[in-house]
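The chain below stands alone, shown as structure tokens; this is the form predicted alone.
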Amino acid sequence: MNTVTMEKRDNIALLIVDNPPVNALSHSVREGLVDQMSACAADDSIEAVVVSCAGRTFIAGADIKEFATGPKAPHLPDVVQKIEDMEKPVVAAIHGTALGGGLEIALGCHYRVALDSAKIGLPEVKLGILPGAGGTQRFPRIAGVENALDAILSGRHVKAKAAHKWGAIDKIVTADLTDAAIDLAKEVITKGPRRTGEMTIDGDKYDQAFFDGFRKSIARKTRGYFAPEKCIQCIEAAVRLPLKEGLAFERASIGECFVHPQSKALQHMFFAERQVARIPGINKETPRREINKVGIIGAGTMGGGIAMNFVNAGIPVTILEVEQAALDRGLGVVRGNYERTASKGKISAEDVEALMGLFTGTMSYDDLADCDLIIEAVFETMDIKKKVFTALDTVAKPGAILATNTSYMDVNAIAQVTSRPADVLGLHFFSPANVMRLLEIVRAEATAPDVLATCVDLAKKIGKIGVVSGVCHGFIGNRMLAQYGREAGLNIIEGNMPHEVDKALFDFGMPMGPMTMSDMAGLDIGYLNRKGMDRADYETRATDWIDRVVEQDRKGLKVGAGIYDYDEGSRVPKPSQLVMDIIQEESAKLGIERTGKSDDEIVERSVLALINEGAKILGEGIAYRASDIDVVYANGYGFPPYRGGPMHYADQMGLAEVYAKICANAERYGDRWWKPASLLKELAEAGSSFAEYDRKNAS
């Protein structure tokens, strides 16, 4: 099948790319564009060319099938150059999205027309690379340096209207795109080509101080990432060098990105996030239940945040509280969230009222009778949750899905208090629920396939990455977090101070260290949890010093004092002499000769604990894939995506080395916590990897 065909419209050649589903730039498309351009150049009856696409979108990027093997000639930069070098005007007709290489094709064209609903973007930075077919050179020339920095460094989709203001699109239409493109092509025959690559940039305006200031402005967002700096350097080259030299610099830069481990890690995350929705035993034929109305029990921070996700997707919500004051307070917080968004110009005042109109508050379970999905978001106490589900069982209509937002508890036990355990599962949202992308979808023993399938689809609809987990204490994320936190606490009691542990893990790429995170969450939560546990079930040496801190009424950031001190109104942690004294005393009480560890040792110990527990979770079938675990940790717990998640990170280390280090820790610290996962042992001895394990299970 020819993926690029030509139709003659009078003296205009209409090239049509048809490579479903997204017109990716496969080899046949690249070759077809080169061949058709050559044919148009040789045909004297053709005076201009229009490049258009069939289906729902313009060229939406590279062919991801070529990521592993690499593309073959003609290569995309040569295709773009072929288009730009045409002596006859070439017009791009853009609908849907023109992304990555698709936008670079459009930039190679001499003029661009777009539907008003279209979007453009250069998202390569999200894959650890940069636009490598002239995007970093041509986009600043036509759209402006500031706009190019914004688009290329964020990788975001830019709406056609904004792109038109920037100059990247010449004309916007609301309908009849092809006709409009042909009309423009006819208009510009006498003008001839207007080559983006021949445009110039005022170098005096964009001097070294300008770029240094820009680097400083994004330093927090890009901390630890390799590709953003290479993107900036390429845009600097566009300012200072002629096109040919700039393109050469771009090619060298993308080569550096391709061989950097971050590109492999970020591409792993790209595919992993698309893999999570593929659930064994569920396919397109699996029935789904309609979700037209949702009930939320609890209007606190979590309940309100969960409700916002559904309302934002246009799904009405009934939210239940036991007292009117709590209900009013919860809905007031929601309104405040929307009003802050409106104050930033992202939505209008009318939008705020429309969104709030989708909320219904109630104090009666009876008002949940017409809901298709009901999510419980009450206190993390099993007795309370069982009472809620017993009540729901009496009022929810047949076929309604009943979900618990528990972070740790046994979803099977919760399901068993109902007469319909097949309708019950866990939907574990992360705080703040209206912001965090991760949603753990917890399948209980009796959860029906159509319930699971419905919630996997629903996660996408509300803008979440839904990862399916089996039932165990803490599911995937919090079960692993316990091991990470334990080792951090042990490092402290054995010789390091909290700020040293936090700095080591922050420098590794975590958004904050574990002690800062504990202060933010509230130290009293873990304290109360431990008071309800048998001391034999957790590592007391890692937490007794924290319990003493809490008993000094230091509960964390919310009271201005926890593991760290905080100035009034500040969130910046400062080392506390009182806490350091407590740590020293507890070490002495335990007979520990304090020996500080290096940053590398601190990081290795915490990350190996994550990997080992992840391997246990995978071996037990709690997670379907190692890559699912990576998605959980990157999106819910701040593991740096440029390291690919803990399981990918382990593969990069080599599982034989990981296994050897964990065995050494078992010998050094005892095997209570460091017994190697049996799956890790098996894969290491076989010379295999978690990625290979995923591939075998998928086949």
Ligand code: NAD
Contents of the next structure:
Amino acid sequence: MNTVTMEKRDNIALLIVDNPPVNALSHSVREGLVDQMSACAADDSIEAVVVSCAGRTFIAGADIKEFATGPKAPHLPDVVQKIEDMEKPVVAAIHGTALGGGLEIALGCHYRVALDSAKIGLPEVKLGILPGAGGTQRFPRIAGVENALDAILSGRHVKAKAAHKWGAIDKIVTADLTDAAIDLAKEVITKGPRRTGEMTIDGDKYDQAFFDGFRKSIARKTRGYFAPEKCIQCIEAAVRLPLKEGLAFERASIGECFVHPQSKALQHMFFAERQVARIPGINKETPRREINKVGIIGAGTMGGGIAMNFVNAGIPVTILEVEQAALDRGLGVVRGNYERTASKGKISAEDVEALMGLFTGTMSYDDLADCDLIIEAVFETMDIKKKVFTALDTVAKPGAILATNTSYMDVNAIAQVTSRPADVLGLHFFSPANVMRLLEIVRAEATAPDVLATCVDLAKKIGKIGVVSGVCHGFIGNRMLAQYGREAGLNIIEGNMPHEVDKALFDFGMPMGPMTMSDMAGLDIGYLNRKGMDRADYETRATDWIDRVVEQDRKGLKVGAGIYDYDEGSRVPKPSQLVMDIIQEESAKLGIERTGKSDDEIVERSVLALINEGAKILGEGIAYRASDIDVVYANGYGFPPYRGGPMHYADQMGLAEVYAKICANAERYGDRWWKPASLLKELAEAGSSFAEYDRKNAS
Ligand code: NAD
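Pass me the form predicted together with this ligand as well; I've looked at the form predicted alone already.
Up next: the whole complex, starting with the chain shown before.
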């Protein structure tokens, strides 16, 4: 297919890349660009060239489908070099987004014009690689080292206006991009090519200390990641080496990234996030309901944050509480959040008022009568939830979607108290609800397809990744978390101290260890929960010591003491002698001879517990795909994305090994919690993987 065509405009060749939907740099585009450049070079009537794109965007990146097979020649670096080497000036005309390889093509061009709405970026780092077609060498030369570090290490989209200030774009126009590019091409004929690769950088300014300072400034964000350091090294090479050598260094570095398991994991996450909206029984033709107004019940920790998501998307919210004081407190927290955002300069004081203007507080259910979606976020008690849904059933208009934010409860039972179970589902937000990207969309037995489809779309609209889960205790994420938490608790009673378990899992890449997390969430909720349960239904050895901690009035960070001690006003956990004594005593009571495990053993035990439960969740059809589980665990629970989520991690270990290890744990710890998932057994014995399971199910 001819994806690059040429039109002559007087003495200018206008190349048009047309490879819908996003003009990705497929083989035909690379070949087309090379051929057309050769043709332009050979044609004496042509004095300059414009590279432009049809459709909604400039070249938006590499053809990611070719990642698996490896691209065929001409390779992108050679295409970019071919453009840069042209003796006739080449101008890029950028609209939409010029990303990754697309921007590298534009950097190979000698001049760049962009629509003011355009954006550029080098997002490769997010896929565990780096811009490998000269991006790390040319971008610092044209845009400056600081800006290149910013753009390449964050992978963010940079607005055309900012890129213009950086010098990466020569001219911004508001309309008639092609004409503007042709005019510029005519203008520069006499000047000739201005090759980015021939520019030099003032090396003195960017010495070792400069780069070390930068490394320090991003260390927290990039902890555990492989590609960011490689990106920095390439930019250092751009400062110190001539283009050709810098390009060779870049080539070698991207090679290291490609063979590193992190790039596979991050690419897996990338595709996994794009799969979540593919749901059995739902397609484009499934009708959607209009959501123009949302009701929230409960303005506590979750209610306020949930409401903010809708208000931020311009959807007004009515929020209901039992008493004025609770309402005032809830709305006060919301206002405080917006004011903090304003104090950072991200929104104006007027914006704060406009956003707050979209909230209506009430204590009367009648005020929810015009809401299209109502989300309940009251205490986690079935009785109260049922009362709320009974009340909602009487006031909500026909067709309104009724959702519960419950963390664990049976959404089917909640739906059954209404006369319209088809309109009921779970929308499980994560705390802080205005920040966390994950939303579990809980499909109950009777949930209507259009209700589900509407909520899947809505998740996207409010900037969330919506993953569909079936009904079970804790849905996908909290059901897995329970296994993880239990094994951490057992590790402690068997020999390790909380800070040792936390350190092992932090070093594995979790944002914090499970004990720090428990302190942060508050130990009292779990405590109360257990008091209402039969002791035969949970692993008392993992939690009795925690109950004793709570009974010492140590409910966690909010009271300044929990599993850890905290200095006044500090959030930094410090091992507590009192708690360690409790642990020793409890171990002795159980007749356990304490033996500490290594970091690797601690991590393996916790992660295997996640994998086994994930496999059960998948086998039961609670999750549609293993990759959905990975999306849940990476986005809601901090599993390091560079390890690809627990199921991908299992695939990388090999399911036969995973299964053997889980069987060994069943031997060692008993099979009460370690009974291997039957799906895992099946896949392991067949030499298969979770990825293959997903692929088979998709076809
Ligand atoms: P919370 O105690 O902070 O807030 C609950 C609010 O609901 C309170 O302000 C209370 O006044 C109000 N309320 C209680 N009964 C009510 C009623 N009948 N009508 C109207 N308002 C009522 O609790 P939370 O942490 O926001 O949790 C709310 C729900 O969200 C629970 O189901 C919980 O399991 C779930 N959830 C919590 C988290 C979390 O991290 N806190 C995360 C996900 C889901």
